[in-house]
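Take a look at this single chain in structure tokens; it is the form predicted alone.
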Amino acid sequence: MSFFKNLMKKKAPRTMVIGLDGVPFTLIKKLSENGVMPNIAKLAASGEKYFRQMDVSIPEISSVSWASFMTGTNPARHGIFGFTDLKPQSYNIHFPSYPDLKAETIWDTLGKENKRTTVLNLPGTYPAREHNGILVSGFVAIDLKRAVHPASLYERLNAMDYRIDVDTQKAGDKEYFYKDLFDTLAARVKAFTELWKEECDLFIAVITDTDRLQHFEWDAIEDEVHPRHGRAMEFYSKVDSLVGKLLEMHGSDEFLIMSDHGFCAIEEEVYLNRILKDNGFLEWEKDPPEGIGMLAGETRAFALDPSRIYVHSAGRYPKGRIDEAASDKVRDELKEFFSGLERNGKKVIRQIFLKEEIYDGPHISKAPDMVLLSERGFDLKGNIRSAVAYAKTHFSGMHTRDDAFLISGKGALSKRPHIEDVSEMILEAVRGA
């Protein structure tokens, strides 16, 4: 409890949130535990009051759990249920935003109050918007300028040699793809270093690189006698040093530390749309289809990545023939279909969920008829085009719900707790400073 003291000899009058993107608290745990980051380490010490395993949002993706995280609700009251979405009573692909967020965000809530919130690099606050205080938008962030609120902050963080996100396209690289993460990473360290000198009462600053890291780098991670294993453990180490110098500026207990899912090895990649097509609920007017609008009339059911099921109903999709007197029956048909799917012995799915059951709220029409949460090292996708069901490719990490982690710099984790509490806590925290 040192550590914690410490901290509290420097009271600040504000709250500190700090993100490590997609970081399972099996990892983190391990890694505070071998040396690799040692300020963690000093927090995990603490015990279980102070760090715990968080669940997540389903499908357990970064845009619907931070969407969790910044309002305290789930899918069906704030409206993102994946990256992509189909566009109402269509089969256009759009690609949800900032601006598609249905319910109030933290800092939204605390700028009624005159509290002013920092968001730095947090998925799914793109375009920038005006609030009471400073944004630099994350994943998906296209456009620098259109990333920053106010404007004024753009020349900067070009001046820092700030960027978005790591250039993932050039991820076969490795030598390059390392080189960029660390890069992106110190500056990263710049810029929430610089813009923690600006006055706020809540201070939100999120690393997705270890996100990115762990997608195609999960293999050198895991294997100690990989040949990348120790540039992995020094990004960490970098990671890790990042979090020890905000906190010691920060000097205060009112923090917390977080993940918004956990992340396992992938065996294969399943292709749902692929297996429901070979197995007689899907059709497409031409295969393999240029888009979703190939769906024939005959399909029955459809996926969406990552592992959201679709009953192609009447009145919903154009080409829609399903009732709602039979959707009922097809969910059931579905449902029996993927609790007995497996792969070469193994069981695919872990557990189906029922819209109804996992979604509440005024947007439940838009959500999925089924989301399916697949066992660890099946990694679900909705791609369209491919020829065969499973598959190996360059990605050697998956997302798991049940792996997150949450750290609380004053403790009172009395429970396990879900992502959607979190936004609770930080009001709380920044009402009682």
The other form holds:
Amino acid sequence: MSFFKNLMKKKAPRTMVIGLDGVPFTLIKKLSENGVMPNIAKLAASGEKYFRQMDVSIPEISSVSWASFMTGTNPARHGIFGFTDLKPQSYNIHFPSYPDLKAETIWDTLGKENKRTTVLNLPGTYPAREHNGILVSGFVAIDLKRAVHPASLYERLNAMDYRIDVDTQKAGDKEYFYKDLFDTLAARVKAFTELWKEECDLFIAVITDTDRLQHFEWDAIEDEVHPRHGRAMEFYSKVDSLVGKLLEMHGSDEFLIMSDHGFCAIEEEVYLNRILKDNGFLEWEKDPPEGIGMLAGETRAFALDPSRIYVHSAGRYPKGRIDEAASDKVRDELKEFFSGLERNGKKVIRQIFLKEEIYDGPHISKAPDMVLLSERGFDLKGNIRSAVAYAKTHFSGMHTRDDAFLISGKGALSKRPHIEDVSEMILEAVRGA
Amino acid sequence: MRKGFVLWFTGLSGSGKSTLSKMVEERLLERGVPVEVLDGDEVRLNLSKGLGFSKEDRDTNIRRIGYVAKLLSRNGACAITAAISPYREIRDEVRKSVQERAAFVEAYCECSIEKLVERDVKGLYKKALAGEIANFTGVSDPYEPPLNPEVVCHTGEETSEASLGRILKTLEMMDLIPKDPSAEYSAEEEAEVAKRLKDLGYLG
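The structure above corresponds to the form predicted alone; please give the structure of the form predicted in complex with its partner chain next.
Whole complex next, starting from this chain.
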């Protein structure tokens, strides 16, 4: 009897995670209420247990947030503090990639339990490496051949006209940019639905094109009379259709839909290194400098994108002169300075985090000494060549830390979530299946 | 010729220094890097024979290891040292001396004392806790963790392969050993990454 029972037993449902890079809770809520995203609307209307605002790791950028998502840890454990870092004992820029991730991913953990995971377009997973399942790397993947596991996926994806990213260099040509966004999304629809057919226990697929649209077109998204507002809404509507299609294929409530940070309008960009220079914390050997290596020995602190402040410590940096005893004093001075920073009577910095307040783990010695969180509208930058402290550029949207979202298909959200909590929810779901 | 360097492991007894030093040695030889390992236990049988475990003797032992490592590294070799080296001041003194002509890479093998007592491969912690061994680092003698190590290996929690990977990655980033071409961005890709990050305003 039990043999037949087992034979008849339906295969346990897989767990699905859909990522919508950079989509804010407040925006997706609005779009679900005004009819642009009807599939999301069904879920959002079910209440707080199904749909919540979420906090993310600091700094609130994709490389850090998605690393926290995929490992369930904070940056001092997973080791990713930004899109850039300085190489040890030097001022040379390093671009952290998948091999720099220092904590175990969800799919590595599940692989040891013989569970298969499909991971599609997740930022921070390049170059692809072997795991029990499928991987198509996301931002900042360069060569599709090195962005896939297994290697046979390369030809399959090429046949679908798959592309890793939109061409943001041409974002100034709006006609081209929108066409590129729609074409890239269409290729993702093909790839995601095709690769859904492959056997797996966990399926993770991320749409990153939402973030690109928001960086360049936030004004068009927010302003209902903007000439390109309709185009932008059409894009979210297509994203919603893809979500609906994936959920329909899935046919189970074992799913999560989420973003990795929020977005808001930029009033002005804020160039931290210029501000540090103008206020006596930083000196260049030559101004404007050709690289961060032109920091002068007198420099007490410098910034790396987007909001990371480093004390120029002796022992950590070749020209650093701040010894351990003086380091706390410099941090205190910086804290006092940034707390009082104002622009046209408006406070610029909302919160200042010392590394030990937000990071905990074995790689804390690689962490910035301080991370700043700005007031909405002030987009912090680590630019080293700006002659001015504040400016407006072609970017219209900036990231926020406290306005990501999480949707749970089975209503498992009993409290406000943090992105570092999500992997545990996934592991529980996959193991319970 | 690439710059020589000292890979200086530090950490409590049983934290994985010797194991990792041998693993790194193998990998460096595969990549054509001339390498010598100065293991703390072995050094005490020859170079530092007769020295005890008082602060003074420990400092002398570390200075001797540091001196030999410095000579090797200034001639383009990699000297890997695997001694507890508990005192920050002496490690920093060796660092300064090595850095005159070569690079210094401090690798901290971090592992909780509870974990080490639980593992206790050599049975030393048991004896030390029972008072049978005097001046035992971490039990009856201090250990001062490094403040800015180039690499931290969380040996109580991660596999030795993971620690090894991190050490090799750090040495690659510091341009001290040839890169593993399959593992990361190529030079052309790095230029492309920089361009893409600039396009999104992440690199000024």
